[in-house]
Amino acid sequence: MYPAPIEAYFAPRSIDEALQCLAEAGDDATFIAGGMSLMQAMKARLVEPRVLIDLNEVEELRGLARGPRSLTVRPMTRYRELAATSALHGALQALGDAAATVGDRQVRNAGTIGGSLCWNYVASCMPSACLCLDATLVLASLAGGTRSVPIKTFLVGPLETARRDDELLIEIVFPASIRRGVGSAYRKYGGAVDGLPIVGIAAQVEVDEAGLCTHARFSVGGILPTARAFDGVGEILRGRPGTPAAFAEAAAAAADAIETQGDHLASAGYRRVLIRTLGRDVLAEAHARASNGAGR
């Protein structure tokens, strides 16, 4: 099937320019960053905008800039410069991560985080390792200036998010530690190598000189309606050494407590047996880059 006729095309060159044209378009109008979802609902008319606005020529909207205590990525930022940089070892690696697996070639060199938050699918790397990793959403408007939007707060449900729609969004600030011990990582499991993941975890630790665990955050993806962090393996692992029995008994009581679904791709019971061993695995990764000062 074809897309639906577009009767406008912008390719704006600035932030301002963008809204601008954002505005004169009202509500027909679809901003374009990657285009790696939005160009798949457009040929099969899940979506039928009239306007498109492609923020590709935004340089603003490209790039990361670190900060005395946070790290700002700008959401034109292409997976595989997220893969690529070392600004996000330690503790925000699972960023990394999560870049490094999603999709294919083609789609990590051309999709954008920013795209894929905004898109806020299901199945999708980025939601579930901006949650564990407590981003802040900066959004743009004409009448109302930017506001700053927490990540759990961001994320409504499948393909629903807190941006309204005459709203663009424009960075995206990781709290970012300047400490050493912390690290994070982020794992899938899917069908297929390159495939959506039918679950995908990150988890976030934080350990002191004697390796005991201070804190620790943990959230899933693949599930309904949206990716959803559990506070209680922070509960369970703090003062804690990092043995696999601590990780396991973390992982399995995610499992219990987040609720899951069946569908074409996996059962309900399979998915928690997946968030615990994954889990399990992913817990254990990211308290090892935190012992060995990833955090640094």
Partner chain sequence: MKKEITVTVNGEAITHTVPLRLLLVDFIRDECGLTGTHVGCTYEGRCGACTVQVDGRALKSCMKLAVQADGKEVTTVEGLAREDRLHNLQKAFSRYHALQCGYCTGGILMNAVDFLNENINPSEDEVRRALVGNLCRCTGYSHIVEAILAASAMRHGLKPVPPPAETEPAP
Given for the second form:
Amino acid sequence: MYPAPIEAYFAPRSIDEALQCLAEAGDDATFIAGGMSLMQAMKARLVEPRVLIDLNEVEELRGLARGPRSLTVRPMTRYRELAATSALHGALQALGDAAATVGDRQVRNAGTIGGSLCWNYVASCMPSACLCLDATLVLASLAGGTRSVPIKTFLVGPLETARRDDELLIEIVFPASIRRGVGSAYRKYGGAVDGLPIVGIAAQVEVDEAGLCTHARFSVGGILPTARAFDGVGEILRGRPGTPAAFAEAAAAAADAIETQGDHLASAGYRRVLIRTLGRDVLAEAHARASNGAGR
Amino acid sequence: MSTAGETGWIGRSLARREDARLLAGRGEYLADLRVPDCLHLCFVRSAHAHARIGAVRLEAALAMPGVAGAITGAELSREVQGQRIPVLIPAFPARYRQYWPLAVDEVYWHGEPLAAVLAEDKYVAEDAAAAVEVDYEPLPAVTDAEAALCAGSPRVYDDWDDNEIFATGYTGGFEAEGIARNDAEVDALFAGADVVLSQRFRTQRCGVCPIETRGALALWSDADGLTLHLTTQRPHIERLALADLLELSTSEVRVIAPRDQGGGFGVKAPFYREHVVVCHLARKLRRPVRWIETREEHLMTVSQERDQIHDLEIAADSEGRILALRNRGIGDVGDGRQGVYWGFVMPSLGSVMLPNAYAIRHADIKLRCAVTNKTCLSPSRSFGALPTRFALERGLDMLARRLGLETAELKRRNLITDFPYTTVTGVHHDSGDYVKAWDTLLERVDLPGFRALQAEARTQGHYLGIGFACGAEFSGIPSDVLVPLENQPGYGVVTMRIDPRGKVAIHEGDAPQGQSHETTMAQVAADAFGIHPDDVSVRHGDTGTTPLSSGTIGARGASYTVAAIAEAAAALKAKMARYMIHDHGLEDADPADFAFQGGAVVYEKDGNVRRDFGALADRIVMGSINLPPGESPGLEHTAYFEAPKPMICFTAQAAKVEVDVETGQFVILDYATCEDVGTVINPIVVEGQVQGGVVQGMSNAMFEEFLYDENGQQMTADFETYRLASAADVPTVTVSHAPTPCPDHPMGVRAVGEGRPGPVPGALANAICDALAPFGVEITALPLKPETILALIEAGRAGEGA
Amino acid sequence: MKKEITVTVNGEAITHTVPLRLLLVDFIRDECGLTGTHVGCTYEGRCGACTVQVDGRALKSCMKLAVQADGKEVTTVEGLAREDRLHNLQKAFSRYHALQCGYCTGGILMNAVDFLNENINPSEDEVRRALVGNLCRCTGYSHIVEAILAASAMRHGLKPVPPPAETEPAP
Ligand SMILES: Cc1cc2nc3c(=O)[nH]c(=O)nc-3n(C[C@H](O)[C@H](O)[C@H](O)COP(=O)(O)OP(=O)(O)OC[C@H]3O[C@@H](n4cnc5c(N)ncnc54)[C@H](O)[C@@H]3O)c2cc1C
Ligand code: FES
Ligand code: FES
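Cool, the form predicted alone is there; where's the form predicted together with the partner chain?
Full assembly next; the chain just shown is listed first.
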């Protein structure tokens, strides 16, 4: 119900200051972003941080920036902002879709993409969306400067990432060619509307002028140990027109290939059903968006 | 006697009196009360489902700065009475086990309170509770009620020879001979029936947890004794029990239910053990003590109901007329130690309610209730009856399908039409026109149109379905039933007082939690006196100022309490009229010759003889000279209303759904009800009650399930794992009416609060099965999980292929 | 373990020294005495009864620390009415009987006001999805949705349908 006693609280205003705080506070210090996961854990006393470093006042950790071949999303960007921005239209729309259906309005007003990735809860939306969109994460530390980690390496297991304790996530970089003909989408099934994903699926599809798929990426969240991508979808769709049969075949292949767990929310078998059906629909939607882009 | 619509306040959707403060954030809920010098109490609860308790070490907790005290179960058991006291025991032959507010020696469920700590600050109280160390010696946990009833099962209580807390039959009377004769008759009807349906139905453990949890704030004064502010639906019963348990004179105990409570739905009706601890420690330490339940405690401790299994058999003729029912129910009541209901009263009433609104002349209905290592069932709206509603409504649909009949028609054919009617289980149906309500609903949902649409949709691979269910529900129950059932009176009572300015005050011993009493009861009194509702105030919940009543339970407000208001108003009007006769020298006049309207009292035979209502009140209250012969001064009356038999209200409900046959997921396209609540006092309030009850039923049916693992560990103690329906999960519920006035109520009102969730799971499941008729899907268990529905579709597909 | 903070609550700057672990909801309720903001969860942050606005955005105040509100503007349900004139949404809630026990109501109002600022002409579906973070156990949501749609319509000068409850009962 109530957090354990906290000894110190800092609200740094810059990345440097945040890293400085962390270095000084040592082991028991924790960053707090939107707090939508961390506060749950603190109130349940699953974690009892001695020192809290609040990232909400660090202006340079917020917002989006477009580069020539990439889009950088800074970690303190909130779901509400991701859901509303037009910067994601087209190739990165899956991220907007995912952000728009996280939890509820109040959670979307507070929660951040960076917090979600660093927490890496099994039933979460950002990890699978970012995996599909092939993000690269930039981590900074006082000792080691910055390093880039591909999302695939970053996501390790339930509540586990490749981030070292002394590191701050400062950027999430998405490859974003300005070419048309790329579309992506995300959908989830969580039992209730906007519920935590029992299965969440992101797909990105690229089509050529003739409407044939040239490339596709596909990832699944809600499964143990962590969100996973399935490259077979790209192989199945390459060179084929985007037909319902093709999407169904690709999603079925993913459902067969990806190992799923059973729990009291859903059996492993039902999770495969969800991958098959949601997967097919997400591919179709990504394809439709890609085709719209290509036609424009 | 006041009749509906006499002066126009009945039947109007007045905006509520309660709203001004609630909308401004100025409600007066329990947690909002501030008293100086208050200690916060936090319970230490068992980490095991079943264990012997060894040492309970409080030292570390007591050593923390700001901690003011702590107590273990063993210590407390020497200072208060055990909870098996007469006022908390109903008149059923059952096993009533002694227990203390905090566990002593042994814990019987995960979450049972075993110690309590007090601190100046609620954060510190939680720190201290976490610092209490408890040694447990785990024992085997009994978690399955059916297995618990088998010979050789491990026992919850080692001094009982089995786990059966209560078992009885509801048909054939109480003598063995009569029961045997009845059962033989039923057997014969089954043997001769054209068709027999036999099916097991299961309803999961779930309930109607309110958004405000429980809480208690106790103040002790050496001069006045104990004042307890408490979330409760029944302050007067609470007071009596507390006095006994704490060995206080009742003159020293005052219980006050806060003016505002954040929902109750039955959950705040039982006598809970936590209150005793709060009161005792306030007395012991001579300081105010406050406990506000956490959501986790709430979901582990209360709000758990339903949890029944029914092996139901229906015998019918080829036209779908029900000849007889046979039912064997099992209730999983948890530990069975909780005042007034003891876990089994809910399933027991569920069995009584099984025949519902159907004319079923013969039945053999029996129930067994088992204790298990779970928390005791506590009541939830649709008290005990949701599981039996689900079983019968589903069973009748299965029967209709087997006979190739339209289910709406089969049900209609079986509705009770001859009133008054007493069911095989003894439920009295006073009056009504169930067929009219049913037909109104059918019209509203356009059944033929829907069937055409459904056929068309199927050709395109869309699966639409419609499902029906109904509920004949108690509109409050009279002393005849309530005294044996809950050991408390069933009358409705108010004290009504008119002041010299003509303002009417109503004091009721009930304790509403959102039912709009301040508005609807003011409407009733204003209507009776011909004054404005703003001139009527309604006060409730304080045992120090209100007459003893059994509380806000079982839809008693609009039925019993409103009837008492009507009677009190009638008595006071007669008195005022007698003063008019006396003052105006109208020897030939009768009190009935006076109309109360427009703020005046008018002699109907001579309109010039009139008095302002306030002036007449002033005359009677303040001008206490020259009294009519034999008359007392003052305008105060306490009226007790008792109905001869339970009154009944009726709801018919229909759901339309679309099911995705690839995933088993479904959406509710439409949900409609048709109500007979008799005279409607405030239509928008009634609509709100129905919509709220229906969505509770949807939420129960679709999402809610308390899960225990095989060791009895609770796994659903937060709103993430125990999921309630949100606005996005449900449709708008549309409500229509087919009222018939209740003959036993002075205004013809029937009530509405209790039963509305009951028919919903049946209606929804029936709609889903109707949609999936091509696959032969028959749902027999709740909740309605898409995964389970998909498995049934696939089984149907496989069956087709074979 | 304590810190002095200044929070502007409903327009009034309040300076208090608070424990670092104090939840914003307890600051509002216990320190400021504004009890219209309620608590319905243990740790999960699901029910929304504690919703307030921080710098104009609806947030669950049980999921924030009081120290995080230092220097910010907090609006609670008590701050919604202006000089005792109810906000349109409050009026609509009363007219449409969108509250029964009222425990969820403050949080719903604070979320819905933010929502209507963001979406000036929402559909019923959008209103329902905007309410996912606010559980109500009494009303079944139908009247709440109607009230929010009506408040939105009133803002556009449209007549709300269906007819609401009488507000100024005439004798
Ligand atoms: C009611 C409710 C419903 C929800 N529903 C969903 C849902 O449907 N889908 C979903 O995906 N999630 C859901 N969530 C979780 C939500 O998305 C969280 O916001 C998210 O998991 C964490 O993000 P945050 O910004 O709140 O991070 P916080 O909780 O503040 O932090 C999470 C962790 O990340 C660390 N961290 C944060 N930022 C950084 C950084 N820049 N560098 C290093 N470490 C960092 C923190 O130290 C902490 O350990 C829900 C939460 C709630 C309360
Ligand atoms: S108390 Fe904050 S969301 Fe429930
Ligand atoms: S009105 Fe009671 S919880 Fe919403």
